[in-house]
Each structure stands twice: as structure tokens, then as C-alpha cells.
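Shown next as C-alpha cells: one chain only, the form predicted alone.
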Amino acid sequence: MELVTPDLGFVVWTTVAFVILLVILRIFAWKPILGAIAERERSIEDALSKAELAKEEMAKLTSENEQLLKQARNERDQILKEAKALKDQIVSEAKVSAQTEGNKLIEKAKLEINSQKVAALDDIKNQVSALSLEIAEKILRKQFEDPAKQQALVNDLLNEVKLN
């Protein structure tokens, strides 16, 4: 049983050695270990707070980004709407201009046609009168070939002149 029950001196010296070991550990090991643990806790808390700030900043940036996208879409829609209105206005003005120009060209063509018509009618009248004179001249030459017919015509003309 001697092996199971320790000696009183052994227990005292073991206790003294244990207390000395605790004092030495407290002086040299516990303070640095606790300081390191506290420093680690502070760095973890700082990292967590920085992560939270980064998360909030990311949420804020995401919100701002969505607002910018929404604003850009609104501006794009507005620009497209203005461009469509401008296109419609330009097309309308072009139609009116083309209609006006077409009407002017039609009116000019009508005037040209009338002018050509009048010129053609004048030409036809001149040709008809020239042909009529030619025919009359030929007829008169045939009638005046005979001197007796010439004398009779002169007498008829003189009688008519005396009567008027």
C-alpha cells in the first residue's frame, strides 16, 4: 500500500513545486497568453466591424448603382422618345415639303404644257394660213391665166367699189 499512499513530504514538495510553477507561469506565460488572446479578440472584433462596414458600404453602393441604372434607363427612354418625336416631325416636314414641291412641279408642268399647246396652236394656225395662201394663190393663178377672166374680175371689183 505504500505505492498507493504518498508520503507527506512528497505531497508538500509537490504542492510547493506546483505553486512555484503557477507563479512562474503567471508571471511569464499567463500575462502574455492573455494579452495575445485579448489582442486576437480585438483584431477579430475590428475585422468583424470592418466587414460589417464593408457590407453596409457594399449595400449602399449597390443601391446607388441601381439608382444610377434606373436613372440611365429613364434618360435612355427619354432620349429615345425625343428621337422618335424628332423623326416623326422630320418625316412630316419632309412629306409636306415633298407635297409642296410636287404641287409646284405639277403646276409648272401644266404651265409648260399650256405654253407648248399655245405654241403648237400658233404653229398650226401659221401653217394653215400659209397653206391657205398657197392654195388661194394657186387657184388665182389658174383663174388669171386667161386674160378675159382677169378683165371680168377687175370689172366686178370696180362695180362693187362704186356701189359702196
Given for the second form:
Amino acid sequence: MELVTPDLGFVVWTTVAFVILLVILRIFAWKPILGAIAERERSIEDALSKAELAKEEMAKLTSENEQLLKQARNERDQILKEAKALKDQIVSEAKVSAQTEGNKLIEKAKLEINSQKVAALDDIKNQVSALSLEIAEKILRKQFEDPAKQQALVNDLLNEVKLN
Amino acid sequence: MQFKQILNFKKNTSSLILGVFLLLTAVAGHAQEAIGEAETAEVAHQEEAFNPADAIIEHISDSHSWHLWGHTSLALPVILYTDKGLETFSSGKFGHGEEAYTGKYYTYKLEKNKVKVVDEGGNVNEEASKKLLDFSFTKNVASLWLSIIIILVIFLSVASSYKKRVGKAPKGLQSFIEPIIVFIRDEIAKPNIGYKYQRYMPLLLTFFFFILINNLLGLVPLFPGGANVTGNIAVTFVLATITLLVTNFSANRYYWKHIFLPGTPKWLYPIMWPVEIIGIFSKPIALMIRLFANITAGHIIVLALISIIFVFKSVAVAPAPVLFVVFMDVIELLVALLQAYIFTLLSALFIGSAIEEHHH
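Structure of the form predicted together with its partner chain (previous: the form predicted alone):
Starting with the chain above, the whole complex follows.
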């Protein structure tokens, strides 16, 4: 019976001792220990989730980069294509304009040549007629120096008129 | 997979080493105790026959002196609160428990390790003895404080290593203690108490390590172990009372509603109320008795086995009891851990059931 009867003195001692232990441990041991464990767990969790996020970010960046690269390539191709088309156009336009300009020049030249030829021919004709007249005058003068001849001609001409 | 096996192997090895170490201490300790007891038994033999029941009760009970070895004992202070005032003196004044000591107010004598008031003729004065309040610094009290010093040394050093190694992996003693703390948090507090578990963690951790360290100290038969602290009903009474108080003071209205307005027909209330009120107290009483009985029973079995040697008065029979004692000590190691775990678990369970939220 003595074994199962709590002794008052020891009950008091145990209560005091246990409460002191509980208070000291609570302030100086459990608080820092539990805090540190929780903190460490949180930081590990954080680190893991951050790593996961970084991985996702990385994947996103990589795919973005690829997309950008693809887009850039496409753009470059397009620009090149456009430039080529423009060049072709310019060249062909230049060709066409050169052709027409040349043709125009040739036409003009032809007209000029013709007009010059006509002018030259006219000049020659005038000169030939002037020369012929001069020659004819000279010949006539020579022939009609003799008044008998003049009379004979006038008579001829008069005869002819009478006949008419 | 291979890595896992290595881990397990490492764990097993360390526990094996620990087990062997504790086993060796236990064997050495019991051998020592056996020698000590043999001497006392020889003395006893000259006077009277060896009585195992008395010897066992003496060993598991509290004492005013702490037996060191042979005939050497450490005298502990006696602190008495009498109706006339406080009285303090060394228990060495009682000699080996036979002599009477006259203090300031009364004359005292030890009877079955209890301080009693005696008259001049040496007869016990029962009436005056009843008024005597004994707050002596006994063997159990000394062992209790020793265990508290050990616990403080362990956990304050662990706490300081947490402060020194912020955010780093645990090391040394810290890495031995941390899994236990995490186990108590994740396997005892969280599932039984719920999201408010943090409030009760300090109490549960203190329960666990206080009981564990005292159980283990009780298994060491040499000084400074050997006191039967957790096997003393006063200690388990205090611990269970703390559980009772914490449970009922943190209880919510659902807990009280369940006790005073249970879901039974109203005419059954006069029967239900006493049952429920008994229920409040029966849980901590079960806690108190479970720890006390388990630890005391373990001590009694070990002491009974040792007593066989003295009953037969022969060293020749010694190997068999010693073998059983070793076996019992190994079981007691398990029980020490198990009872600390059970007490903590059930305390968490009782607290958890008192603060549980019901959604009807």
C-alpha cells in the first residue's frame, strides 16, 4: 500500500522540478530547436520550389529564345526576299526606261538627219538652179550680142504668134 | 535502392553499438550491485534470514540516504515541516537507520525509511507523526534533480548548436536528438492534436525526454542511477495531473458539451454525468498507473531474479539469474523508450480529443 501512495514531499519536489524543467526547456531549448527545425524545413522547401521555378523559367526562356531565333530567321528571309524583289524590279525598270530613252534618241536623230538631208538637197537644188541660170544668161548674152540674130529671133517668135 | 540499404546498415550498426554498450553497463552494474548486496546479505545472514520481499521493496522505495557501495551511503538532508516550524538536519544523524535524533522540536526516528516522531521511550507517536510533513531531499529527489541537470545539459547544448549552425545540417548530438523531436512533432503531436499542435509541443517533448531519461537512469544500478523515479507513484501522479490540467484547461465547448449534454436521451443524464466525470479522471489515472506499474514491475523482476542468488546462498546458481537479468534489462531498455512514447502519445491524444473541432 505504501508503494501506491503518493508521498506529499516527493509530489511537491517533482512538481517544482518538472515545472522548472518545462519552463527552462521551453524558453531555452524547445523554442530555438523547433524554430530552427521549422526554419530549415521552410528554407529547404523554398529552395526546392525555387529550383523548380528556375527550371521552368529556364525551359520557358529556352523555348522563347528558340521562338525568337525562328522569328528572326523568318524575318531575315523575308527581308532578303523583299530586297531581291525590289532589286529585280529596279533593274527591270531601269532596263525598260533605258530602252525607251534610247529609242527616243534614235528617233530624234533620224528626224534630224532627214531634215538636214532635205535642207542639204534644197541647198544643192538652189545652187544648181542659180548656176544654171547664170550659165544660161551667160550663153544667151553671148548669142544675142549680134543684133541681126536678135531680129531673126524676134521675127521667128512673131511668126509663131501669127500662126496661132 | 543500394543507397537505402547502406543507410539502414548504418542505422543498425549504431543501434547495435548502443545496445551492446548499454548491455555491458547493465551487466557491470548488476554485478556490482550483487557484490554490494552479497555483503549486506552476509551481515543480514548473521541477524536474520534473507527476505527477498523486504529487500525488493527497500530497493524500489525512496530512501533518506543514497547507497553507494558496501556499507558506504551518502547521507541526504532531511527537511521536515512540523506544526512548530521547519526542521532540517542530515539523515546521517539516524546512523544506519537505527538511531533516534532529537531535533529542535521533536525526537525523530526512521521506521521503514519514513521519518516518525518518537517519544523519549523510543515508541512511535502516531498522532504527532501524522502532522509531520516530510519534504526531505531524498534519494529520488536527488536523482530527479540529477536527471533534470542531464536533460538541461543535453538540450541546452543541442539548442546552442542550433543557434551556431543556423540553416545547416545537424551534427553530433544534434543529429541524434533531431529525429526524435521531429518524430514527436510529426507522429505524435500533429496527427493527434491537429493544427494547434505547436502550443503543446514543449510539454510533449518535456514529457518524453523527462520520462525517457529517468527510465534509463533507473536502469543503471550504480550510483548515480538506480533510483526508481518514474516507478514512483508520486512522479507519475504529478505527470498525469499535468496532463489532466492541460487537457481540461485547453478544452473547448464541444468537449464540455459532450460531457454535460451528451447525445443520449435526457432522462439518462443523471447516469451519464457521473460516467463522463469519471471519464475525465480515469484517463490520467490510467496514465499514472501505466507508467508506475511498468517501471516498478521491471525493477521488481530484475531484483527478484537477483534475489534468487541470495535465497539459494550460492554463487553456483548465479549464472542463470544473471542471464535472465541481462535479458530483462534489454527488455527494460525497450520498455523505457516505449513507456515514454506511450505516455507522450496518450497525453497528446487526450489533449487532442479535448480541443477537437466538431462540425455538425
